[in-house]
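So this first bit is one chain, no partners, the form predicted on its own, shown in structure tokens.
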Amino acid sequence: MGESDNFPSISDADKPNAGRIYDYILGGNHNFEIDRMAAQKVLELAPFAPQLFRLIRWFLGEAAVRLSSQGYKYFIDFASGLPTMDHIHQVTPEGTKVIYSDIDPVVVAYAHDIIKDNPYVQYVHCNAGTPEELLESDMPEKLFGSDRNVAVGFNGIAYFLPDDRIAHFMKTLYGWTGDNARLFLCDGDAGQSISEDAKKLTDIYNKLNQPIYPRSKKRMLELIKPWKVDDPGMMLLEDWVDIETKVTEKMKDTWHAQGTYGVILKK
């Protein structure tokens, strides 16, 4: 992806930013009235946006306490965002060693001030569709020393990929870490047909210089290879986190979408 893809930056108040909307509709306040005004265009069309966000990150969370509970004491996630709210430095136990990464350099500058002399924790500007700018960094090896056997966040960003860049990352991943190693992620599993609002969000994130690219469960399925499905599967994200929610429900309703999924991925 080129300079030509990299989205607006955070600190550009002159036009909406998808991370600041995500921001806002979570209810954080690193956001501009441009972003609350796109906002409120997503809600429009999706009035469930806020509780399907937070399913997000709650997935991201669950899958880093499940991992930690299980050895898994170095973690790299990728497209983090602002790492607050449950983010995996705060759900792991003390020690977990973090780096975060994210596209846009004054997001990691933000993040900077937020980790501020945490030992644990780095935060690195990265492309999530170029990985090997950061596994090829000195910074790995810096936190973890020479232990790959670590886990991979890939969380709410897989649909603002397209395929080869999603192939491109799993394949990169897959042969840079050790042969333990794990990946977890969420994406949405559209349906067969789009719906008129489903289309209108679509253009709304395509104005903003990240388009949304829609595909099947099993299309995604073909897209991780080499890696495996780990159990317990690909479940909706309602399921990991064991909430009754009508998310899905009005997924299907709103944009003949099936519901956003979480899986965990071993090699």
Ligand SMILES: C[S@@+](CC[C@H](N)C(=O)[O-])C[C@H]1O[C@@H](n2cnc3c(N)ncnc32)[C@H](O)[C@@H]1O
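Can you switch from the form predicted on its own and show the form predicted in complex with this ligand instead?
What comes next is one chain alone, with no partners or other molecules.
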């Protein structure tokens, strides 16, 4: 695990890749023409996708900066996508150590090329549904020593996993991390009426053979156990990020994350 030799070449640009499409929609430049063409199709069906993806990444950055200012120097991030566009190591102080991971071998290979030999950042292959793949590897000890009071990222992934995998993830991380660990995540709330826009995005993913598992906040509160909700609670993404400072007055009313909320968890 973690050796780029085991993964496809990043020069394999003849197929669109979800991680690079995500990077393009976020406004990044780590993508190929084939990805941009696929992204256009997503945008035709779900023109709100850039706002939703951007809000998710802003929340991720906000949570990482908050935890970093509280003294967290070690992060483990699941389903990271590409380490670009204000990802954890780009928004936290230099020297913050981050282990990123993703299930997609092409994303992992491309990420290795992006982070190069940064001594503070590693990128490994891991299915978030079986986090022990990463936790039982030698990577955490290599980067963090014996310290397990880490901050764990789980963003833009819960809706790709069935309930039993979420429960397994939460319990496994609870058991592995130290008493002072934190976990930050975001997910859609299917408890309220799902908007037509959110339904369109679900249909797109279903067509791409990436099933979506919608769940309510109430159900998520069951699945996160034994973790507890930390301050400031479960809030809409728009309320986590200082939206006034990020978008113009004219754009403000249209910036909404389809009921997606974020939360930081503690023990």
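So that the term is clear: the rigid core is the largest set of C-alpha atoms that superpose within 1.5 Å between two forms. Positions refer to the first chain, counted from 1. Source: prediction; values computed, not measured.
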Does the distance between the two CA positions of Gln51 reach 2 Å or more between these two forms, the core being superposed?
no
